[in-house]
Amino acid sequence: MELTDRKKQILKIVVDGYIATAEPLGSKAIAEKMPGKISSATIRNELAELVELGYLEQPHTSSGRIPTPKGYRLYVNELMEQHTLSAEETASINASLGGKMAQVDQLVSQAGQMVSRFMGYPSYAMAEGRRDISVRRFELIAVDSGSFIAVVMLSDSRVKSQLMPLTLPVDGQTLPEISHLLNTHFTGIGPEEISRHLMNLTDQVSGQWFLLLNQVCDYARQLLQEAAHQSVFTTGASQLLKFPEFRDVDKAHDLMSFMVDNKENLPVPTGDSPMQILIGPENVNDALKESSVVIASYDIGENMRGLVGVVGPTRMDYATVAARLSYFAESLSRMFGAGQLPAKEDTKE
């Protein structure tokens, strides 16, 4: 059923108020935000058939009303106002953003800490896995006659080092040849081609050697199968204790544990667009039943994509949220494609 412009005005007025204070709308305070003069009685009855219709609801303990999740989503669709960012919020994003991250997943973990922050909502972040990664160079460094450092850099520039135990003694120039081995055998391929090319030494090399050899596969295989895999950063999660929906413990503690213990069950945009809103029971997680989640996708290069999610309570600013996460996504996309933030010309003032 198509909704006259009259319910659409009211359920407006409501979805806002509502957001804005935590407060059910009764018929009195809709009738004074209501265009021309209709009365109380009216507005009643209007009220009666968007809760019949299953866009409002009605408190027990209330005489107002407020939105359920079939009424957020009609408002996010149609009937929310669009949210331009000021000049001092994407000042704001871009100052958070201006410092100096090395590496992927370090920009991928501080960003969602500046999301959280920035918003005042909890926050994650995602980055894809890269599964074409594989070691450019080995390097193994004593350091006293029982351990050594196996030091490993990664295609992508990431050095990664683990001190590891010597089971059998070596002498000075073993390291560095076993180092040569490694470098000439075990670059520039994936996991399972290094267990293959290790198998294919065992007749070539000493009992000694095929140990150590085995220990720093080992962590080289480690490292590739952890670049291969998602990776996934929340913070903020104590934040949902400031919104009066989440005054309940057992509430606020069952949606933290699960961004905490099950964050990789968190949501992922679905299809193409940059910019996706999941109300309540549109989440598939039971722990996110009762919450909302706003995710921007943004580009890291080299066909990899990167997500950043908002997560809060049904009466989450919506158009807030939506911008400013669109804007911060964007932003991470000119960084990565370009080395640099959004130009002037392009901030919404």
The other form holds:
Number of protein chains: 2
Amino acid sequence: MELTDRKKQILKIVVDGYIATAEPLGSKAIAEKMPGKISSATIRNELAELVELGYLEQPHTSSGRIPTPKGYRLYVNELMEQHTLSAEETASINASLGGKMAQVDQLVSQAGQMVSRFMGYPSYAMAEGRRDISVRRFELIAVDSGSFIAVVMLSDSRVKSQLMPLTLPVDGQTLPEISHLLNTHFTGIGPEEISRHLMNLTDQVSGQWFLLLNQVCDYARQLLQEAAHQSVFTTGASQLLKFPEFRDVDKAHDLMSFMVDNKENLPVPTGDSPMQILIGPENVNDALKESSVVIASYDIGENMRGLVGVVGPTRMDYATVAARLSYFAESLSRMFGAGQLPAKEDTKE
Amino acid sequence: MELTDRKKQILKIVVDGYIATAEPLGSKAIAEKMPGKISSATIRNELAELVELGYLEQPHTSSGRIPTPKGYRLYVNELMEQHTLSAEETASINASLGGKMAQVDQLVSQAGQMVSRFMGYPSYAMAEGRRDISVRRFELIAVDSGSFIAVVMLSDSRVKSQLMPLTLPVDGQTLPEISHLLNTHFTGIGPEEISRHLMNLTDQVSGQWFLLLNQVCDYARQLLQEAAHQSVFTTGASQLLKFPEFRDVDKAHDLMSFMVDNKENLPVPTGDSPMQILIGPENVNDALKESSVVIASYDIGENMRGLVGVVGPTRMDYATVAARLSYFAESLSRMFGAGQLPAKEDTKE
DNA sequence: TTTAGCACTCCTTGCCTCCGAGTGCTAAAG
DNA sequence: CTTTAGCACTCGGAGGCAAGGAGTGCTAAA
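Since the one above is the form predicted on its own, can you give the form predicted together with the DNA too?
Zooming out: every chain and molecule, the one shown earlier first.
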């Protein structure tokens, strides 16, 4: 059953007001904000029905009304005015995006930081990659008699490198030959297969070689493992304390420690809409049942998506957050979709 | 003027008790904890003098006593019992240290995380490096017609690498030649000098070459800058909320946002004692005037020191924190001093 | 120097009251 | 049938007050 226009209007006023002040709205205050002259008594009748229907509730008999999650949901779906970003807002977002972000891993975490700082809510960020990552290319570089550099390029184009000690001196040919061996036998496969292949080689190569191979393969396996186990970054948890609903230290503590200790369980978007809003109990996770989350995702080229989420009280300013977050995500996509990944973007418009 | 033994004993009981419960201690409670039979009246006389001398204070007339910063200081310097770590504690620390830490940068941050998690206090961590870092070695690796890998080894033995786009195709000789050029002209110098050298080359090399040189030098400059501007990691700020002194949300918020937004101003050890305790107003920074900080540093080989600090209320459990932190720092030093990490530089050239 | 005793201080807790914002309901008006 | 005015009622919050208790300082005796 559909709500009448007037009911919707009232609902919108209640949500808007409650978002702004965190105080329940009374019939009189609402009456004043309604266009046309309507008495508070009329409003009261409407309010009673909205409560009946489950869109509003009152913290106690005889106090104003506040939205229920169902109320927020309707608001978000239909009533919310599209917040259009002001020139300053876009400028400010563009400014945060200005700094160049080198490594994919850092990129994601930085995106989270920017969002949190810019929006004034805690945020979290992660990369949603594909799971089947392998090594695309090995390169060993001689440094001096005691060490060499292992460079590993992964199938998602990330490059990692590390200095490694050389337990025994080697002649000039050894490293290139080992590189070659690695590139022919150890690329394009997963970590377990790397181990298997390595085992097969035990008696085909000299102990010296095997030592080196093992060293590099260890490193590669470690990288692959890291890449598979996607990490989540959270920032700005302390921003929660600004909100009156978290004056209760215990509540704040619960949510904050959930965000840092249980990052992996923070919601990820279902379906493939670019932006998603989860209101209060819509969150599966208990710790989030009294909070809302806005999630957006963006492209980082190469089958990878970045994901950034904003956490706040159910009374979160959905319109503004959604607008900003979506602009943010679009900008990021444009940045990385257009110019490819780790490259420079300083020659941009 | 020295305190009598009995005064010290009383002071110790007050500090111990207040650390444990966050409640002021009364004369009666103290009397019970004193060895031998002493009446509460006697204790009262002593307490009055300790207040007079500035070691204790009372939140209001007629309430128990709590330690002043001066009191804590004496406690820390003389009275505190060395907390010796139990087998479980050391085992637990060793377990956290078990995981291998690859990159120097991550290492430092991970050390902070472990400390925070293990101690139950917020913590911060940074690396104290030398300032005059330069590039020791360049290496460019061809990948395909559209990109190459730049590997840069810094003078502190860290190795960084990144995939770069190739704006124009190059022949097989170009990259090695450019590497050579970079290695002969751009190693061992600071970021400004890199820029200067590059300018000098503008009309000596082809535009194509210059483009590539510029690309790599940009990257190198960025790395040097990053290395010089040491970054600080903070973790576990939410742990603050566990302490009753931070039930006041505003206080908690102030300190927490200080820790994340003003990391650079967190205290670093003065002098060269391996561990330092800063109590309340001994902190220069206003935001920390009501908190205490315990700092320890550890070696990461190669002239570099890691630094990790624990932040808590002045009523922090100094004995335990100090013991654990120092064990932690020692273990880290041992781990990296002894062996492997980012590398040893045994050949001097 | 220590101790017992006592009056005093001041925080905490619970209780009570008052106030006001806001409600639901009823009855009259449109 | 809907809207409005009026009125009694509810309930949380603020303020005041008294009782309780933990702890003190002081004094006088051991």
